[in-house]
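Next comes just one chain, in structure tokens: the form predicted alone.
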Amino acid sequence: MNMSQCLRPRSIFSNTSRTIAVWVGLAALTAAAASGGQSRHINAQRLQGNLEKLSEFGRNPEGGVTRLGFSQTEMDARTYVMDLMKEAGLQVRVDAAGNIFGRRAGTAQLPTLLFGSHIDSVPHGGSFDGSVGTLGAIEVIRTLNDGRVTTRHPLEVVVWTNEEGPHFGISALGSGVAAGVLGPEILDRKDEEGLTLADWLRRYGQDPAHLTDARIARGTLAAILELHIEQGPQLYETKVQIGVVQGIVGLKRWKCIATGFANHAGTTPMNRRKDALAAAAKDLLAVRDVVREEPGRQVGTVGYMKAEPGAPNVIPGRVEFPVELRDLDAATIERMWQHIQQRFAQTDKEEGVETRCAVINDIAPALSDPSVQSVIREAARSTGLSTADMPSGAVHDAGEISRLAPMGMIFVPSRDGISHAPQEFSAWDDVANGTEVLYRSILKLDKQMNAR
């Protein structure tokens, strides 16, 4: 309800119940104004301008961006973001995994409060995924500077490397290295152009031989926070302003190769074919069926198929495809995979092919810290914003770092629940609300954690 709605004579005089409702609304607005609950500290216009500028890096004609991790486009965007961090007075460094950190000193010798997100995208993705949390974190620092606010804890803004993972098939790569779950074994992985991860780290100015130097030591972090768009429809459809994340799903991804026999499409009888693509098609449907058979919110995806030799008059002899499973329960993921493997074995027998799968990405589910969730709720309440507790069906860097420190995430609505697409959009007012909640959450954590 806004003030103009409250003061419409028709609403006031139509009947007694409407009159009471209006005066209750007026009283609520007055109380909120008196408490300062509706005021914002962050500069919403400045934040929007920075986000719009960042969206120019990798912008697509149809909207959105293509800004893959480990690409020249992302390198250019990183330079822009690092300049913003330096302008905010942060001491900027890049670790051996390419993660960017900007530090603001605290007044006491305490563990660091870490917050931020990523700026890479999927191919033909949106302009808000990751970017909101990254530039929102920088805006928090600028707001603290504007108000000459000091904190007991040192603060660090982080920009994680290659969160999305199209290159090398590894999601949350930078945070995974920082958390100690990924190491030198990933350096030899090659992208579509034949470049290794080690090659790309050198382009980022890092020495691959020192990759493990990027690991964050236990005890050095007080907490990890991440602001992000929801990437789903719940907040948008229920008109709730802030999502308080209860936990982040686990993700397990396999690269599968079905091997048959490439042969002439016109001369090979149907009953003598060893068609790898036919087998892979059955495997895709098996993944879908097994996941649907489980009660719950788990999901399974086969994102692409690469058939070789790829000619219309040749039976495919080799097909590569990924299988990805996600759920908040690691045991559910393993149970589904066992059933999927059984279905694959049955298909191999029927089609005369062999299918082998190898794990290429394994991210454990991560639960948010209850005390951090409580701080986020309080911060939203103090801003006059509604909240809902909810799981995250998407993987986030904060989940990897939850192995090292208490974790919390703040969600803002995504229009129509669309993400990883050019139509991805979060209203600027929602972006500002989330950043304000991040600002207040940081100050509350600074006050409450490691209290002496």
Given for the second form:
2 protein chains.
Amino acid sequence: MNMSQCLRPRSIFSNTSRTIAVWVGLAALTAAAASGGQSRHINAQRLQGNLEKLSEFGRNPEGGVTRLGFSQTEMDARTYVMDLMKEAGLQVRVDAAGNIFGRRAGTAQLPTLLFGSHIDSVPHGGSFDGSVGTLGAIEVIRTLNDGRVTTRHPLEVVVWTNEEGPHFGISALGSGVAAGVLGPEILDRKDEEGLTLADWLRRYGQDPAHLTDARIARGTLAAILELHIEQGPQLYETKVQIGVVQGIVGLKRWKCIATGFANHAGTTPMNRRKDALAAAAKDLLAVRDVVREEPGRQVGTVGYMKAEPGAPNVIPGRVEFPVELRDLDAATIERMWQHIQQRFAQTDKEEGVETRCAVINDIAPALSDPSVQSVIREAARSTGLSTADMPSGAVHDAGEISRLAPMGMIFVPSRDGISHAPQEFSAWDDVANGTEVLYRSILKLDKQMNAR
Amino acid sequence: MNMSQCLRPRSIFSNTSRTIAVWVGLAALTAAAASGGQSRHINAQRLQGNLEKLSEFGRNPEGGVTRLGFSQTEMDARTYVMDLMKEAGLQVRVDAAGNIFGRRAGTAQLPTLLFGSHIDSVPHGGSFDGSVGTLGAIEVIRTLNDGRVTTRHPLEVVVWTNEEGPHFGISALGSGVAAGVLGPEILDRKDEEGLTLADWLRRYGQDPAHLTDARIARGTLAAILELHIEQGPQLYETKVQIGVVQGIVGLKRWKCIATGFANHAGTTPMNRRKDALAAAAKDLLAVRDVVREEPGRQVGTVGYMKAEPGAPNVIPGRVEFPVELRDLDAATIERMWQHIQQRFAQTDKEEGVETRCAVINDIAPALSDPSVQSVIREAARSTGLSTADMPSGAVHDAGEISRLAPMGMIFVPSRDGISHAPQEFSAWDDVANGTEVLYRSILKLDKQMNAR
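Mind sharing the form predicted together with another copy of the chain? What's above is the form predicted alone.
Following is the full complex, with the preceding chain placed first.
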């Protein structure tokens, strides 16, 4: 709420807009980018330095990080990021879901332009997923400060809680609460150590009883933007610098339990077994068959199988496994699931096993706002960067918030399309490009939206 | 070494032999058993009481026990059993592999008649596997004491260390060391908590540097007998009371690692995945196909799959799984494994995965001594019990010791053929019958062997 900064958004925006290049096709722009492109406002070196420091929290010997949402490692990283926010002059607050907001006042009474990402990771994940969008957002603020640029809209940098979700089996937890799609029903979920989500929120300094205070009221946000690595091979393989996200695929996740009968692996004849792991193996292959049956970009995954009792000399009596399906079209997900269930029932009959599945995650597809997509596209072109429109196969927090405000996402290339793995990497130049596009998009939105 | 007991083995044995029934076919004997059979010397109630007390160590709420070899729970149970041995007047010692021996002196300078079993269990196992043979052996000593019966041979009750083996992936550990097939090479194996086998032996009060002191010298044993539950359905389903074991199947066990590539489950197209869990699923089904391909009693099992990183939203990059094959014929095991490896190589090619397997356990088939089988058969018939000759599908400690001395095993029925599960159960009458057969077999062997 620092109102002492001078009001000159128009002049800044017009400065910026002078750099907008004429769109002359991909080939010409790629050439421009290869020859250095247009100058960047953001400080690429400062951004890289901060990202490298952040990657020390939960760093693994094989590279990358393990920084689960709701862990001491993530708590330490949050402190580091909050310090960076404060250094950038942001007014920091943490909501009841543990989401961190850093506010920079606007010059007018307008809804907030919100942008940011997350800093939690999957187990043995990479150090770019989430971190680029989070520290890129802080870099945008630093750049505005350096240029003494003010905005009409208040700006807020956000760090969402537990985006990846393996800890409690809920992806996009913080943004889901903020969007009002998750509520107190999640508080009693227990992790493997027997701690509930409520226990963890208390460790994060929050009162779980007030969880719904984290809901963001409709009308308070002007837009939500998120910079992120693509996590897939498209941009990297086609040598395109910026992905303009058309929408985020929906995701539905089930926890399945196959119950057979644990028995002695030496004395039980092959034709007398009720092997839950054999049934789960068939089920995994059935998921894959069904997902591959029709053309399209839909995906399906079984990420683990937990067999009990889990000894080499005992036939597994019980197996837990998750099924995850993703597509831009929720109807496709439902159709695939119907078919998968038929296949599971057939396996149950063949194997003398009973398999039951319960939904543990259901995130609807989220489309980007067309005008926000245009702003991102133009911001990239003004920087001399090539763009491609594309869906996001990964779930993102911005998708949740798209229920409340116009949403847009900026993708930068992932080397070899690898993510959620130690080899996850994005070229520092690509990271800087994406952050510059975020910077220019924020200024452009600030000018265009709620124009008087 | 109590030599004060009087010498009257011959009279006792001839008393017993008077009760030998004429073998008039299964139908007649079943009828005899149903009408009460011949009188038993052993105290069935005392035996049941002790078994019920033992089942309290590691008892699970769902029934049965978890009493892993090398665990605090097993240490407590060992103390209980050693106290029972001392109460029975046995001279107790523990060897360098943790095997417990309780000695009762003989009246002559002869090799030892050894009998006993184990008290460790698989995770979520039953409370009869091993315990019946261990406490049955102690009951035999109590019965001898009650009847003031002396033997020519010294008798030793044995409790073998870590028969089940899930803890360090080595079955029949204590008996394997005693038989000289396992040595100091096993000491550095680490468990999931990072403790080595040497560390555990120290906790058991042993000096790992002296492990090979536990080897039993050839010529020091007259015979090895083991009473055990069948752990399979044959006796229970055919209503036969005593199984006379012809031999113990060989077992070979491999640990396999399938290495694919961990990647984002949302952004990685189905045709670009190197899913190690999908490969492992195919491998499990291949093991089953190969084992089922030819007739015979051979079995093959994959007891678990550990996927890494193991999150619902990450394609598994690495999966560990065991393969276990068992048969009475070692050549059949080798032939199956060759075929399985071909199938694994094919899966690797199809899935872009690399699977490597290493042998972690290799136990040769062990045949029972024909004259010991005859003694058991006659002991059963003398008690009015029906018998069936059968192989053992499960590995047993007695199989290891068969390398040093004539071996025999006595099986009692397992309800519904269930073992290694909480539902594991043997009727108390069957347990008492088996113990009586053990008692009579010991006396008969004592008379027949090394006869002057």
